[in-house]
Amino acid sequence: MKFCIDNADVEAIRRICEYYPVDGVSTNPSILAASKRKPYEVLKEIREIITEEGELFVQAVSRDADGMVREARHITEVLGKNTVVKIPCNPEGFKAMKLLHAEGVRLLGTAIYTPMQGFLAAKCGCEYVAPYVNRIDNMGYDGVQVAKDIHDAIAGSGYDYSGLLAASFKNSQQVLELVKYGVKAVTVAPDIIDGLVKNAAIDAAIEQFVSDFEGLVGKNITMENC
C-alpha cells in the first residue's frame, strides 16, 4: 500500500518526509489556494522534496474536457512523469480521462462520492480513484463502506490497474480500516499522520526503557558508550 501526504505545506511535507515512509503527495486547487503561493511555485517545491521518484498529484480545474487535456497535458510537462493529473468524475472529466489515457498521461479520478463514479473513473484508464471518506461520513452515508464498494468493484471488474488513493480522513481509525482492507493507497494529512502513532502508552514505554537502562549504566549513556 501506498502512503501519500494530503498537503500543499512545504514545510510540513518536508517534516514528515524526514520521519515517515512516504510515497508521494496530493494535493487539490483547495489546498493551493491555503498556500497563498503560485501554483507551480509550490508545486516545483514540493517535487523537489520527493524527488522524482515520488508521486506527485495535481489537478486540472477546467470545466470541459478540452480544457483538462490541454491543462494536463502542462502539468505533466512542468513537473515530470511521474506526475498523476487528478480529473474530476463528472461527464466532462470522464471524456476528458478517455482522451488523456489513450496519450499515455497517468491519471486519478477525483470528486469521488459514489461507487459508480469510481468503476466508471476505472474504466476510462484511471490509475487511481480517489473517495473523500470523511466528507461522504458528512453527507450522513459510511465513507469508508463507500471506499471498500468502490474497492470490490474495481478489484471484480479486473481492472487490475487502478486502485484506490482513499482521502479525505478525519481521524487515524478511518485510515486504519481501509489500510486492513488493502486498497491500493492513501493520502493524509499531517495531522492525521501524526496521530497514527501519538499514544501515551508509547511514550511511557519509551521513557520507562530509557529510565531502566540509565539507572544500570548511569545518566546520558546508551548503548554507544557503556
Ligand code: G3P
Contents of the next structure:
Amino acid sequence: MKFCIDNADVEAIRRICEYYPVDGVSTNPSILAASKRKPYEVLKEIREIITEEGELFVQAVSRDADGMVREARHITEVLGKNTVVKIPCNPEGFKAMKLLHAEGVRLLGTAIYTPMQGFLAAKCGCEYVAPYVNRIDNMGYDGVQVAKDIHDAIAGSGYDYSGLLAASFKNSQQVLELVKYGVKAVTVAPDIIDGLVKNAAIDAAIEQFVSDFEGLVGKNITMENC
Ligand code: G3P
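With the form predicted on its own already on screen, would you show the form predicted together with the ligand?
Next comes the full complex, and the chain you just saw is listed first.
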C-alpha cells in the first residue's frame, strides 16, 4: 500500500518525508491556491524533495476534455517521470481520460463521491481513483464504505492496473479502516499524518525505557557507549 502526502507546503513535505515512509505527494487546485505560490514553482520544488522516484499527482483544471488533454501533456512534460495527472470524474473528464490513456499518460480519476464514478474511471484507464472519504461523510453518507465499494468494484472487474488513492481524510480512524482493507494507496494531509502516531501512552512508554536505562548506566549513556 502506498502512503502519500496531500499537501503543497514544501516545508511540511520535507519534514514528513524525513520521518515517514512516503511514496508520493498529491495536490489539487485548492491545495496549490493555499500555497499562494506559482503552481509550477512549488510543484518543481516538491518534485525535487520526492525525487523522480516519488509519485506526484497534479490536477488539470480545464472544464472541457480538449483542455484537460492539453494540460495533461504539459504537466507530464514539465514534471517528468512518475507524474500522475488528476482528471475529474465527469463526462468531459471521462472523454479526456480515454484520449490520454491511449497516449500512455498516467491518470488518476478525482472528485469521486459515488462508486460508479470510480468504476468508470478505472474502465477509462485510470491507474488510481480518488474517493473523497471525509467529504462523503459530511454529506451524510459513509465515506469509508463508499471507498471500500469502489475498491471491490474495481477488483471484481479485473482492472488490476487500477486501485484507490483514497483522499480527504479528517481523522486517523478513516485512514486505518482503508489501510486494513488493503486499498492501493492513501493520501493524507500533514496534520492527520502527525495525528496517526500522536498518543500520550506512546511518549510515556518510550520515556520510561530511557529513564530506566539511564538509572542503570547514567544520564545520556546509550547502547552505543555503556
Ligand atoms: O484532492 C482531494 C483531497 O485532497 C480533498 O481533501 O481535505 O479538501 O476534503 P479535502
